[in-house]
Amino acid sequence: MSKMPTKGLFISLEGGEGSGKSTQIKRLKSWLEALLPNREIITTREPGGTPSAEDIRALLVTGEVDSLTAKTEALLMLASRGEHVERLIVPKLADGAIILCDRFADSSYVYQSITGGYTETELRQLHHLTIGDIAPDKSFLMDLSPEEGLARAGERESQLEARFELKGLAYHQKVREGYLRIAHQEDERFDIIDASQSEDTIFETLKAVISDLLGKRGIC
């Protein structure tokens, strides 16, 4: 599956555990749909997306650390995706629809080659067969301490879903090195934020940032 030209716009948020992605994917959706009330306007997140890759993130997010192998980990990373891609981001973006996805692609390269299980360079060519060039138009790293992050996530109501976040301090600070790393080298893609900010701050830039690209792609 190769990257193609779409009606739509595909937008990614990416960062370690707590750094407030699903708070501000909520909040551009509300604004989104707001100032484009005839435009359908998606937000998802990986693992999961549709059913079958809902199913899969049960498999990966809860139960023990050690439950999967680090390989094991990454193919069932790779199928989620797959399944996401194929039925749900190609499709919904040539109908015209507005994506707004918590993690994509970026989060294996990062979270997965710390593991051990796959090199950066073997899950790039793993993802290549699997979902070709599909990537994001615009990605937001929200980049926060690890110490900060893990503290929030500490915080939330429900601690079902906390495997990744008990693998600890060192892995966590790996993760933050790994984004950063990978924003640098594709600049082009991604805007770093500082997550550390107030919510109305960070929404503020990413609402500048997304305004910006609307009318470069003619949609506002």
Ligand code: TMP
Contents of the next structure:
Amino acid sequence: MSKMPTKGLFISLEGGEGSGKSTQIKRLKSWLEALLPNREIITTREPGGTPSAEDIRALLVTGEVDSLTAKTEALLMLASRGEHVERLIVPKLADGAIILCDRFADSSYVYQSITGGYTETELRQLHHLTIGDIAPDKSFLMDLSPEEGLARAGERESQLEARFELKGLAYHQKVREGYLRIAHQEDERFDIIDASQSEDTIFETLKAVISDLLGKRGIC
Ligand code: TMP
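The form predicted in complex with the named molecule, contrasted with the form predicted alone above:
Next comes the full complex, and the chain you just saw is listed first.
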């Protein structure tokens, strides 16, 4: 649960490469816009989400796999998130928007703790200094084997943003394990979705959980 009192709702989708987050976010946006015509529904992503955060994203996701040290990579992720939170997420939540975010801080706890630049505890401390205690109200982990996810990601038309995909299967296996560990640790906030199911089945599951949440929050 977000510790900041907000009028909006902050939902994140997490998961490895090719796990179908962006497809589901697009479908959820259309559904929510029809359901709640008077509410702003925002889809956004990390790294990115504001012009300056998108500039930082370009440094992170393009280029050679070892173009950044592990610490630089982590600090750039946090810098991008700081911009995103301060300039978009906090003001929009205060206005009552529903935010669907493709990745948030959990991505950093998982991905950046693997390469050894900072431990997960240090990353949590850095986050506290950068964005305070803001957290999604609800998070979904799209769980998929890295073999399947990387194969799906490899079929994308543009391969320009492939720096993380190039980190290899063993790295992405650790990503999957890291996510499952965090999702179990924070099982009130997280729902784990089997992302090998059909797009329609996953969409129905996400809608059911979000409908329930909207009801509990008195949003609809
Ligand atoms: P995307 O392809 O899902 O947009 O994300 C770009 C890559 O950035 C993806 O491979 C995961 C990685 N990433 C991190 O390593 N740490 C983070 O905090 C975030 C938000 C993304």
